[in-house]
Structure formats: structure tokens, C-alpha cells
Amino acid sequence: MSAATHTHDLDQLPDQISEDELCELAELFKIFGDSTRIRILFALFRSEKNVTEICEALEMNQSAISHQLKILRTSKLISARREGKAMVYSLADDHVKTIIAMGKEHIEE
């Protein structure tokens, strides 16, 4: 992306932004701040998997993993649906793709 872009989408910001705003938003950039978190985000971001499925990709184990979704869902950043007994998670929208890809653009400039 390049700076004109980014210069573009500040000049869709609004000029003021409350406090409340502000601080919803350090909360959500404090989930980004976990490698476990991240690593679910990065599992999840082309195609949606149960439990059992993101511990073997993350080589971790279902507590761990367990205690990390619900953060994920509690900050609306993950959805799961139930597929018989089993939860199946998937990324809540695109703008948690958009949060990923522009994250990891920045760190390769």
C-alpha cells in the first residue's frame, strides 16, 4: 500500500475522537498484543477450524488454546457456530483481515 493510500484513508478519520473511543480502541490493540492470539488470528485467516484443528496447527494444547478464543470472542474478533458438537471458529469479519494484513505489511517495509 502505498503513502498516498495511507494518507487517504486518515482523511477518513473524524477530527475528534472521544475518550470512551479511545479507550475501546487501546483495549482492542491490547488483544493484538498476545503471540498466542495472533498465531489463532493468522490459523483462522483463510478457513475456519475447530478446536482440535487450531491446537495442531498451533502445536499447543485445548486448554490454552480454549482460554485465547474466548478472548478472541469476547472482543468480537472471532465468531464460532456450533457444527454438531464440536465449535467451529472462523475470523468475525473482514476488517479482522484487514487489522492482519496491513500488521503484517508494516512489519516487511
Given for the second form:
Number of protein chains: 2
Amino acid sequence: MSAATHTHDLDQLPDQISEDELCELAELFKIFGDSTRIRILFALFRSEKNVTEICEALEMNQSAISHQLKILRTSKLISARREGKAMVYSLADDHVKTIIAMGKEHIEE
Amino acid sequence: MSAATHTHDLDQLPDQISEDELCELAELFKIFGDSTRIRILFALFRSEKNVTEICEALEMNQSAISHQLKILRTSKLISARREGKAMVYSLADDHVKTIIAMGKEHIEE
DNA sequence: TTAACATATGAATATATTATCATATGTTTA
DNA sequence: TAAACATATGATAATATATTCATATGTTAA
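Could you present the same protein in the form predicted in complex with the DNA, rather than the form predicted alone shown above?
Let's see the whole complex now, leading with the same chain.
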């Protein structure tokens, strides 16, 4: 890990945080804490995809995927738009990538 | 969010990742996805603490705390040392802070 | 406007997780 | 060494969660 990265980390250190915020945080991480959801997120890293494409990428049935997409959408981690019959999902913002990247750094040590 | 932060984020973008790694990631985030555990981690941000002190900080019973400490320790997010009768716990490394900081950034938007 | 396609959703089941209780283990001090 | 203190742990019960099945909703094309 680079020195620059460390500097960044400490810049963002949350010194003060309310109990409510901690619960919100736990809720957020809970979303990432499921392999189906994280696989969906990762599938969307490369490019936006519709539900059928996500099902194919993960080799899982459509209902299971739709249920998880709803959770991801409610958490504002992904966004959706309609394109004809299909719903196209994409990552909502770069924080998703960042959070996963941080996690990846940790497990790679 | 600063431009520098964004640069950092994209530096760390995991372009390639195995199914196994994705599951490991989910397991890691699952640890953060519980309010008791994240409150413990946050309590250890300021300073290392023994079990009794953590119980007092969180106003929770000792058994519940010990069970969660075990999970955090198994996940290598905290480490422990004995000090007399007490076990003193502390954060294992800065990744914990980083990951929580990233999550905090997300929910604050 | 009906059929085919794409996605969403409610209910049910299976599984996982958390906190509690009771108690065991480990450490110090009287 | 026995008692007191500190922590860990197994079993249980309560709760939460994920997937599946059946079906509803929404969209396009025949």
C-alpha cells in the first residue's frame, strides 16, 4: 500500500459519528455482505446490464436476481432505467467501486 | 468529494477478481454489516479496550460482546493481548478505518 | 388486442445469525 | 489453595435473510 493511500485513508477517518450513523453504516455493509449481491455489483463494474444478462452472468434464476436487485436499488448502490422491455441496471456511483477496492486490499494482505 | 480522492478510488479499482475472492469479500463485508460489531470497531478507533470497557461503552452484556469479539478476531479485524486478568482488544490495521471511512462517505451523500 | 417477452413481487421454506443463559476456563489475590 | 474477577463458549430461542415457486405487472410486436 502506498503512502499516498494512507494519507487518503487518514484524511477520511471518522472521528465523530453518531449511533444512528453507525447503524446506517452497518446497513450499508450488510448489502455488500452477500455473495450474490457482490457478484451483481461486480458484473456491473464492466458495463451496465439488463436483468437477463445478469442472470446469465451469475447463472442464477431471475427471481433471485430481481429480489437482490431491489435491495441494491433501495440502498442506492445501483440505478435502473427502462429500455424497451428490459430494465438496465448500472452502478449508482464510484463509491461502490471504492468500497469493494478497499475490501479487496484488506483480504489480499 | 475531492478530485484527489477520486483519483485514489480509481487507482484501486479491481478489474479482475475471482469468484473465490468475491466470496471472501462478501464474508469481510458481512462482518461490518452488524451494528454491534461496527460499534465495537468504532469504540476501538479511539483506543484499545478490554472486554469490560467495551461492554460499558456499548451497554451490552458480556457474553454478546465476547461472541462478537471472537468473530472480529477470526476475521483478523482486531487483535488481542492478555493484560493480567483482562483481554485487551485493538484494531488490527488501518484498513478497518479506511473501510468504515469509505462507507461513511457514501451514506453522507 | 392478444401473445410473447421481460421483470417484479408475495408467500413459503430453508438457512443463517444474534443475543441470552448457564457454565467453563483462565488469572490474580487474599 | 480458595475465592473473586475477567473472559470464553456451548446450547437455545428468536429473528433475519436468501432462494424458490407461482403469478402479477409492464412492454412490444404480430
